[in-house]
Each structure stands twice: as structure tokens, then as C-alpha cells.
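Below, in C-alpha cells: the form predicted in complex with its partner chain, a single chain.
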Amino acid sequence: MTTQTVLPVEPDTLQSISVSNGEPAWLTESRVNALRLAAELDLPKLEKTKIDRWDLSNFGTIRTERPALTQQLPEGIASFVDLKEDSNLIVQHNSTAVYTTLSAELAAKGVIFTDLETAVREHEDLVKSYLHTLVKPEENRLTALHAALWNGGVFLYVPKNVEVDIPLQSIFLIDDATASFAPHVLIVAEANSRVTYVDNYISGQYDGKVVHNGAAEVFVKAGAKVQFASVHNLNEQTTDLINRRSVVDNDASIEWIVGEMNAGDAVSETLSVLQGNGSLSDAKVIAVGSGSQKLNYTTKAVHFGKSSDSQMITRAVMREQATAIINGITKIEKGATKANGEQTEKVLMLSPKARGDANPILLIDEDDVKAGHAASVGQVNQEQIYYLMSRGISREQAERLIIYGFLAPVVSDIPLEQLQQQLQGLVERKLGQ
């Protein structure tokens, strides 16, 4: 059933562009091999979403040379950044990083925070040993295309025992439909380090269709703690495909906070591989869909470590004709004794044409574990609306209270206040209020 794959670029062209961008030979080879794989591999198989019918042809034109950092902030991102003396920020504009800054204090501690293309040149061995090891090109056509085409991106490295108190931030902005937009985020938190990373995917106005095919790989070493927050706010013309994955060592933890606020179709996966004993993962996802959006969101935890713990919660509000497939997968491997995995997926539908589907899946190969799930899909409860209205509250306001109430258990748990407010604002906007 393989459809004819039209590659967005010829292997020879990709090769010469990589070389002219000054990329090391191993990376050129990695890109070209991935592109060849893309020609052979199928699209990923998604639960109840026919991605093979989606228009996934608009990967954009590959940038032919590597412009120098301009250190100019593009227009339209001012509201996302609050530049202070000690800011730590990376901005990618279409295919290229345009701005990177890291406070002297963090640099002195050995923290690396730069765009991934720069990191390939300046920290080659470090990048090489991690890149594409969690989201592998050989998985499917999309992961292969991502490995072939990625650009800009982020590399964050936190040395052993270094604790970073302020969030490091990046912004990925696309406002040119002809550009290739495929940032790759790579984070390595060494033993007993601590860091918070927040990114925003945003888009300007354009007419053409765009596919954003991205990936994030996060390595959390023993005893380290990573908070990874990501808000996707791409426009209606943009199809958003992303794999976010982490591998978590002994007594380390990852906390995912995800806001799926796109206006276009989207597929995302947020995965934690709990490799180490006592490793923890906590994933919170909120999503709002409207128009005729088709959405497929997966949270997944794979337990190898003993006494590893995963918590996953997704709350999605669907209005108009939006469709959401929400998957939660808890997989506990043999030997992961005393592991615990809890997941909840809930979808609230605001219109009779909205569709929601929650699929909790527990795959357990070990006896001595705990695992639980809860899932629900439903319309706004009219009895509740009546109750609120009977106190003078208008129907619109009553619905709003119920929607925020539905999202509250996730939103109120977000540990970063600014992010909490940003998400609150986005939810309001997406709900047209």
C-alpha cells in the first residue's frame, strides 16, 4: 500500500547543500541516508487517523546556504520574550536560527545553549553521540524525512551537578510558506543537574500549505530533573507533526507540559522511556481544537526501571467540527518491578459535530506493578449549565467556567506561572472568547 513517495529534494542536492553549509561528513551522510530511507518507508500507523490521506507534500524548499546569526529579533515575537540582561533565548525564523543568547553566568558553568546547527560545529562529538538516537530515521517516512531535512534547532547541555533556576526559552517562528521548517531540539542533562526548557512554535500569515515535521530528544541522566514545556500555536495552513521523546536514567525525572493550541491538523507523540530505577515521568497535555481540525495526540511511557513511575494526563476541548484522537499508552516491561503508571485522557466536546476518542492502553509484562487509567469523552453537561445559569451567569460564561474547570486540573498544576497565563490566554483565544 506504499504510495509513490515524492521526495522534497534529490539526494544529490541534499548532499551538496549539506556540504556547502559546512556540515561535517557524518552529518551529510546521516541526512542523505535518511532521505533514501524516506523513499522506502511508510508513514507511521496511527490509531484511528488516516494520515495517508493527509496532504504531506509541503516540506518547503531547503535553504541553500547558512546565513550568519543576525541577532535581530523578527517581528511578531515581542510578546513571547521579555529580554533581560540575563536572558537565555534562541529564536529560529523559518529555516534558520537568527538569535541566540545565553547568560554569562550559565556559560561559565559550562551550560551550552545554542542552535543545533552551530552546536554541530562547535560541540561535534557531543551532538553526534545523541542525535537521532531517540527519534530514529529508520522508524517511518516522517522520522526519516525529519533526519534528512532538520534545520536550526536547539542544543541544550547542562553539565553534571549544575542547577539552572531560570527557564531557557526558544521560539520557532515560520512566516514563509516556501521555507523548510524543521527544528530539532536536543537536550542533555547530565547527572544531578536541573533545568527547565520552554519553547513556542508560532506562525505568521501565509497562504500556502506547510508541514512542520519536528522532533525533540531529551536525555535525562541519573538524578537529573528536566522540565520540558512546549506550546504549539501554528496556523490553519500548517500541519504539525512532532515526536517528543526522553530517556530517563536512575532516579531522574522528566516533566512534560504541552499545550496543543494549533489551528491546523496535528499529530504529536510525547514519550518517556523510564530506563532507570526510580525514574519518573509526568506528562500534562492540554489541547483545544476548532474548525475542522484533525488531531491525534499520544502520551506514552515505557517502563524498564524498577520502581519507575509515570503520570500522564491529557485534557482536550473540541469545538465546531474538530476531531481528536487521544491515546495514552503505559507499557511496563518484564523486570520493571514495583513500577507504577497512571493515565487519564478526557475529551470535552462543545458541539454535536465535534468528535473525540480517548484510547487508554495498558501493556503490562510484569506482575509486581501498579497501573491505572481513566478516560472519558462527553458533551458539556446541561444540568451544570442550568445550575450556573440559575445563579444569573450567562450561558456563554457558564460554558466558559465549565471548560476552564475541565482544563483546570492540568493548567493549575503547571509549575511555571508565566506559562500558565500564556496557556490560559491561548485557550481563551482558541475558544473565541
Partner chain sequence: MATHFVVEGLKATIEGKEILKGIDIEIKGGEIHAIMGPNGTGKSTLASALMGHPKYEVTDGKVSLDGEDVLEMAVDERARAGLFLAMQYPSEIAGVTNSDFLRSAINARRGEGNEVSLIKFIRQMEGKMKELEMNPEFAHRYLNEGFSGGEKKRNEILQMLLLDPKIVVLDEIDSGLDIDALRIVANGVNAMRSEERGFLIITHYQRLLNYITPDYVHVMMQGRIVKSGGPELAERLERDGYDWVKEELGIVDETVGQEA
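Same protein, different state: after the form predicted in complex with its partner chain, show the form predicted on its own.
Below you will find a single chain and nothing else.
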């Protein structure tokens, strides 16, 4: 049986909501056009995943007014942040910004870090130039719905030659199943700038299904360096759909560090377009699946620039009846001479009913390049367990050490100690330890 995605609002209603929220005319038009597109487009075609059978009907109720900032952290958020005088933090509760702070030093340097709805009003020309140019509404029904219905989100702008040493953090919390949940993250790092951005998606417990339909667009200009870390920890009632994309110019770099710790079904794509010569992408993804989760994760790099380089590492641990499709795609276009693309996908299964499918894909249209891949799917190595047990370690502890060693290449690279500890705790919880 196929479940159809039902449009959650009529175009006239969406237009009225946009106008009443004070959005500029171009954004109102963009939303309405995207909604009309959604009615015509199909769902995305995913490798070995029948997403048309998923329940994608609950996109929540769109907020019809913009509440004022409370500057109060919601209950349960304090453990995720370490507030200091120079903290840079945005917290959104059910897609409403409730707390935002940017250090005076960074503000004086021209750094912009605010919720996206504020940025549309206060930095309209900047936002208009970039919004929906990487995750385009015409791609499929879900990207069109996102362009129509996005709310909340973050806008981060780093001026030319500005280096930000302290990570900027955002937290997206949902604990109301009736609320629309579709944040959009937009980052622009100008030439020779440097920044680390960390976000965290968390949910409380609620009755009813929720669809998170999010997107992140990252623009890395010549010589700039962006580190983007993201942990998704949404409950079993939440279906998580996310597109993360970047375009990287000459001698610039993007580093993705992603922890997929959801309890519900999830689809994600993490894509780097290496547009410039000497551009670099380094993507590290870990995922832990449990229960009857259905997961589909794609990491992709497309090379246009000469001497561009992409590295991709994905580690997934599946237990109980969880299933995962792990796709790694390296595409080297004609003219991208001296490009180098390397990828590794590994899936570790902890129970006989767990399933993992690692799919390394190389698409090469140029001769003078280097490309390689490695993929493996298997159970915990019993010889390693016996070796550790022979040194006086219990079987349970031996299995735990092997799993942590398996995930370590990503966990150890999380750029915020507090987030690294949180991710370690999430791994332990999902593994039932």
C-alpha cells in the first residue's frame, strides 16, 4: 500500500500566513510557487528504500505569528550547552527562536549569527542571493515542500578574512507533535574565513507522528574553511528527512561530521560540490540503528575543480531488526584533472536480524584522476573478542571496546567536547549499554 504525501496547506492560506508574518514579497512568492510544485512532483527515488510507503503526512501546523524572544532556555536544554560570556548560541523550540546570543567581539567583526526568519528581514539581500540555490524546490516533492513550509533555522555569515575560533552552536528542540518542524540552515563563509558550526536536533516524547523535513546550504568561498558538525537525536515518532549540501570554491574546504542517532526512520544526504581548483571535502558519518528502524544515508562528492580532493568515511552499527542503506558516491566530472576521491563505508551488525547494505559508487568522466573505495558489512569479529577475553576482559566489555573502536574515527573529531560526550552517551544508550 502506498501512502501519498498530502499537501498540508492551500496556496492561498500559505500566502496569507507569509504576508501576516511580515515576509518580503519575493519570499511569499517563492513559498507559494514551491507549494504548487509539490503537488506536481514525485517523491525522491532512493536506493533500495521504498519511501513512498512511509507515512509522510504529518508536517504539522504552520505558525501564524512570530513570538518574541524569551531568552529563556527550555527545560532539558542546559545539559547541551556551556553558557559563557563569549557564547554563540541559538535555541529554537518548536521552530520558534527562544534564545540567541552572539559575542560582541564577533558582531564587531561583521559576523552574523541569527535565526533565518530574522535574517530575511534584516539581511534580505544576502539571504535572497543564496536561499534554495543548492537544495532546489524543483528536485522532488520533499524539497518543494521544504521550500514552501520551512520555518526556524539559522543564518550564519562570516565576512572575508575573519577567523572564528569558538564554535557557533544551534539547538532545534521539538516536543509538540502538532508543530511544523522544517528548519533551514544557511551558511556563507566569505574568502579566507574560518568557522565551526555545530547543531543538535532533539525531541521530547509526544503522541502522534511528526515529519522533520530540513535542509542545510553551505557556501564556502575561495580559501575559506568550514567545519560543520551535526547530531540528530529525534524520537521514534519522528521521521527525519534532511539534505545537507555545500559548494566549495578554489582552495577552500568543508568538513562534515555527522552523528545519526535517531530512534525513528531517517533519510539523509550529505553532498559537497567541489567547484573550485584545489577544493577539499572531508565527510565523516556515524549511525546507530535499533528496533525496526529503516535508514538510508548518502554521502556524495562531485568534483569539478582541478586537484580537488574528497574523503568520505561512514560507520554504521545495526542492532535488533534495524536496516540501513549506506551509499557513498564519488563523481569526477570531465576536466577535473588531478582530482582524488576516496571513500569507505562499513556496517557492523550486532544481531542476526539486523541488515546493512554498503554501496560504494565511483562515476569517473576524466582519465587523469585518482579514486578508490572500500566497503564491508559483517558481524563483530569473534577473534578480536576472544583475544580481548584472553587478556581478562569480559565478553560484554570486549564487544563494547570493538564497537567504540569502530566508531572512533568520527566521534573523536567532534569539535565541541560537550557534544562529543553527548554523542558517546547516545551511542551507549542506543546500543543498550
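Numbering follows the first chain given and starts at 1. For the two forms, the rigid core is made up of the largest set of C-alpha atoms that agree within 1.5 Å on superposition. Values in this document were obtained by computation on a predicted structure and should not be read as measured data.
J.: Please say whether, between these two forms, the C-alpha of M389 moves by 2 Å or more once the core is aligned.
T.: Comparing the forms between these two forms, which are aligned on their rigid core, M389 does shift its C-alpha by 2 Å or more.
J.: Superpose the two forms on their rigid core, then report whether the C-alpha of D413 is displaced by 2 angstroms or more between these two forms.
T.: Comparing the forms between these two forms, which are aligned on their rigid core, D413 does shift its C-alpha by 2 Å or more.
J.: Is S18 among the residues whose Cα moves by 2 Å or more between these two forms after superposition of the rigid core?
T.: No, the C-alpha moves less than 2 Å.
J.: Could you check how much the CA of Q422 shifts between these two forms after a rigid core fit, in angstrom?
T.: So the C-alpha of this residue moves 2.3 Å.
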